[in-house]
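Starting off, we have a lone chain in the form predicted alone, written out as C-alpha cells.
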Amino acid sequence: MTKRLVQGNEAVFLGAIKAGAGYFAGYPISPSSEILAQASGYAAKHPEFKFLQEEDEIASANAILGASLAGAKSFTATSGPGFSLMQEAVGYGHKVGIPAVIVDVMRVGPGTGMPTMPGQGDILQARYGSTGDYTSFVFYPSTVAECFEYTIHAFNAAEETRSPVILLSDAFLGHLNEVVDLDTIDVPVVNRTLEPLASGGTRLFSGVATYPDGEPATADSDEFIRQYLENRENRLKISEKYAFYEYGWNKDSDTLVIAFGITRRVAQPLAPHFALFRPIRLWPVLGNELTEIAARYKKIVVIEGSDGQYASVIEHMLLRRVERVPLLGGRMSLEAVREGLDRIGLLPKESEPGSATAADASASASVA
C-alpha cells in the first residue's frame, strides 16, 4: 500500500484502467485534458491499450461506441461544450445498447463559457441531453479517491445496463490533488459479456426503431413502447445496486442541505448547523432514499453550481418547497454559500467556542 499525491483527473484515468478499459478516444478541452494526456502516455507504454486523438468530440463519442461494439471497454473525457456535441452518439448508444463511459469535467457555460472555472450546469444535460426517452446512469464523486472508485462503478454500470454511463466531475475536483492510497479501494470489476462484432451470426445496430429480428418497426408504437419499458425496468432494477449517497453532518438540525460534487466540500464548514444529503448517483434520481430522509426536516436547501437545475428536480419529486443557493460564474466558495444562505434567511450563527467543529460533525457521516 502506497500513499501518493494524485490529481482528480488522474484518478479517473487510473479507475478506468482498473475497470479494464482498453480504448480511449478524445479531443482536448479544459478542464478535462489531463485525462487525454494520461491516456496518451499510458498507450505509449502499453501497446494493448488503444488511444486515438480525434478531430472533435463528435468523432470521439462515435469512436468509443465503435470500439465498444468491437469488444473493448471504452471511454472518453470532455467538458460542457464537447458533451453537447456528443449527445447524438449518447442517444444512439442507448438505442442500440452499447456500454461506454463519458467523463464530463464541468465548467461554466453555456457556449464556450469560462473554460477554467468550475460549474455544475450539465446536470440536466447528463439526463436529458439526447433526443427521446431513455434511462441515464450518472455518477458524481466529491474526492480524488472517489474519482477512482466511481469511475470503476461507471464502467460496471455501463456493462450491466449496456448503455453509455456518465461520470461527472468539475474544474476544481478534476484539478484537485490529494494524498490517497488507491490500492485500498476495492471495487469488484464487472467483465464484458457482450459478444464483439464479427463473432458470428447476423446483428443489426440501427438507430431506427426495429423489431428484435432487425426488421423496421418505425410505425409500430406498441413494439416501441414494449422495448422502451423493458429497457427502463431493467435499468431501474440494476440501479438499485448503485444507490450511492452520503447522509450525515448534524442530523438533529431542522434543515437538510443537499449538495454534491465539489459543492459538498465547499459547504463542509456548515456541518455543525445542517444535515447533509449528498447524492452520488444523480440519475436515476435517488427518490426512495431522499424521500425518506427529507421527511425528517422542516426545510430543504440545495447548494449547487447552476441556477437550480437539481433543486427543480428535488422540488418536483418531493412536492414541497426547496430553497436554492446557486453558485454561478465559477464562484464555488464558502463566502458565496454564506451569501446565498443569508439571502434566504438560513445563514447560521457561528459555532460557539468549544462546540463541535465541522470535521467532528462530518466524522459521523454515513455513506450508503
The other form holds:
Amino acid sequence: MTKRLVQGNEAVFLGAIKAGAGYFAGYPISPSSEILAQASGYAAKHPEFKFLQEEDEIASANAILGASLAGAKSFTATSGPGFSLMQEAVGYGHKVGIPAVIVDVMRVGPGTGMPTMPGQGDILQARYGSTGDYTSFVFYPSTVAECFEYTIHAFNAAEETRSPVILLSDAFLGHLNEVVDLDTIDVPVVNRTLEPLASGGTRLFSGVATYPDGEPATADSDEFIRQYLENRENRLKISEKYAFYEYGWNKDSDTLVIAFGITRRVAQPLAPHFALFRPIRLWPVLGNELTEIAARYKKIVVIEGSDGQYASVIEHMLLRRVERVPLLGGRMSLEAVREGLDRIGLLPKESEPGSATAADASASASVA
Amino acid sequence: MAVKDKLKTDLFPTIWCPGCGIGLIMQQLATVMDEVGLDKTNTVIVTGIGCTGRMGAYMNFESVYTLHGRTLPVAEAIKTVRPELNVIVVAGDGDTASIGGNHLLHSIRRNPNVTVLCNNNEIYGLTGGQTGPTTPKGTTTLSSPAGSGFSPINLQGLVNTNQNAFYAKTTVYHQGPMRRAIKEAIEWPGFAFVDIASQCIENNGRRIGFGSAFEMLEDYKSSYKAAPRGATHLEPKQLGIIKNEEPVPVGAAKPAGPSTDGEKA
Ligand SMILES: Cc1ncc(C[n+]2csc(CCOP(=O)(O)OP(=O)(O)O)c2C)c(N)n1
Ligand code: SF4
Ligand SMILES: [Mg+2]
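The structure above corresponds to the form predicted alone; please give the structure of the form predicted in complex with its partner chain next.
Starting with the chain above, the whole complex follows.
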C-alpha cells in the first residue's frame, strides 16, 4: 500500500508495464510526451524493455505492429495530429490481426490546433479514422487510477481481439495529478495470443486480402465478406467482456447527462440535478446498456469536448433527439458547461441544492 | 536443404509478368539463404507494397507484407525485439525511396542490423508505370509523357551518409555479383542496402523502346562494368560494394536516456 501523487500520463505508462508491455515507439507531441519520456527512462533501466523514438508517427504505429508480430506487447502514445498519421497502420493492424495499444491524449484540433489545451475531437477518428470497415475497441478513463486500470484492459482487449486498441485520454486528464495507490488495482493480465514470428511456420502477415493459405484474394468478394463478418462477430462477442460504464448521480432526475473522460469530472458539480451515464468503452458503442438506461429519461444531453461527435452517435443509435453541450477551444470548465446547459434551457437554478462550489470551478479552471 | 525448399513452388507460376526481373532476385536470394543457412526458424522477410512486395508470399518463411513504404519501421522493430533473427527487407524503389524515404533516412542513421534488397526497376511497376524516385531524368513514363523532369535520388549517397552502412549496386543480369552482394549484405553487422537494377518490361521497358526483357538484360550486360578494385565510390553503371573494411557493429535501436525537457508544440 503506497499512496502517492501520480500523473495521468504516468499512470498510463505504468498500466502498460503492468500489462506486460515490452516495446514502445513514439514521437514527441504534447500533451502525450510524458509517456514517451517515461518509456525512455524505463528502458534505460530495464534492458528487456525496448524503446525507440521514431522519425514520425507513421513509423511509430508501424513499428509497434512489427514489434507485436515479433513477440512483444507493444504500444505508442500520441495526440490528434500524430493519431491521424497513424491511421493507415490502424487499419492494417485490424486487417492482419495484430494486438497493440495506441494511446491518444487528445488536444484541440484540427491541424496543430491548441497543443496544450484539452479536447475530445478524436472520438470519431478513433473509430473510423482508417480506410474500410473494421471493428475498433476504444476506452476512455476519467481518473488517474482509471488511466492505469483501463490501459491494462486495453492491452487485454488487444490480445483477445488481435487488433490495435485505442486508449483515449486528454490534455487535462493526462496532466492531472491525483493521489492513488496503484497496487490496489488488480486487473488480471491476458497473455499473448499471437505466436511470434519465426516460430517455424510460413505465415504471411498480409494487409492485402488473402485466402488463409496466403494466396491473394483481391477480387473475391464472398471471401472478403466472410472474413469481415467473422472478424466483426468475433470482436463484438469479445466486447461483451469489456462493457465498462458508470451509471449514477441523481437517477430520479428526468434528464440523463452523458459525459466521458474529463468532461465527466468537470460536470461533477451537477450531480444533484442529473442522472449520469459515462461510457468508458466508447467503441463498440454500449448499445444495450444505453438503450435500456436512456429509456428512463425524458431528456438526454451529451457534454463533450467536440461539436457533437458522440452526441450524433448516440442520437443515431437511440433514434431520438439528443441535446448537445459542446466544450470547444479547450474550455473544459464548469462555467462552460453551465453556459451550454443554459443555452438549451437545462441549467439548474442557482438556489437548487448542489450548485457548483467555487472550489470545484477553480479546480477545473486551474488545469484547463 | 535445397534452394527450392526456400520457395513455395506450389504457388507458382507467380503473378509477375513473364520476363520480369523480380523472379531473378528471388532466385538468388533463395540460393544465398540456402548457402548461409537461413531458414524459417531464424529469418523473417519483410516486404513492401508493389510488384516486388509479393515476394514474401512465395517464400517458405514467415513474412510480413507491410503497408506501402513501411518496411523499415517494421523490420527494425522486429530486429529490436528479436535480435537473434535475420531480418530481410525486399521492396521496390518507390516503396523504399519515395513513400518510405523518411524511414530510409533514419534507418541508415540508426544502423540496425537489417538487410534491404531494393528492386530498382526505376518505375512504379504495380500501379502501371509512373515516374518514381529512381527514374532517370528525361524518361517517358505514364505520368511523365514529356520525360521525367527531375534527377533520380542518390541512393548510394544516402546510404553512405552513415560510414558504417553497406551499399552494393548490382543488376539482375550479373547473377554472380548479385549473389555476392546479397550474401555480404546478409553477413554485414549493420544496415546493408543492395540496390538491384532490374527490368520491368511491361510497365517501363516497352514504353522506353525495349522489345523484350532479354533486350533489357542485354543492356545491363553491356552498360554495367565492375568498379575498379578498392573503389570507395561507385560511378553510374558501376557494379560493386561500398563498405568500411572495419565495420563498427551497431545493433538495433538502443535505449535512449530519460528526457526531462518539456515540449510546447
Ligand atoms: C499509401 C499508398 N499509396 C499508394 C499506393 C499505391 N501503390 C501501390 S504499389 C505503388 C508503387 C510501387 O512501386 P515500387 O515501390 O517501385 O514497386 P514495384 O511495383 O515497381 O515493384 C503504389 C504507388 C498504396 N498501395 N498505398
Ligand atoms: S509490371 Fe513490371 S515490375 Fe510488375 S510484374 Fe510486370 S514486369 Fe514485373
Ligand atoms: Mg519500382
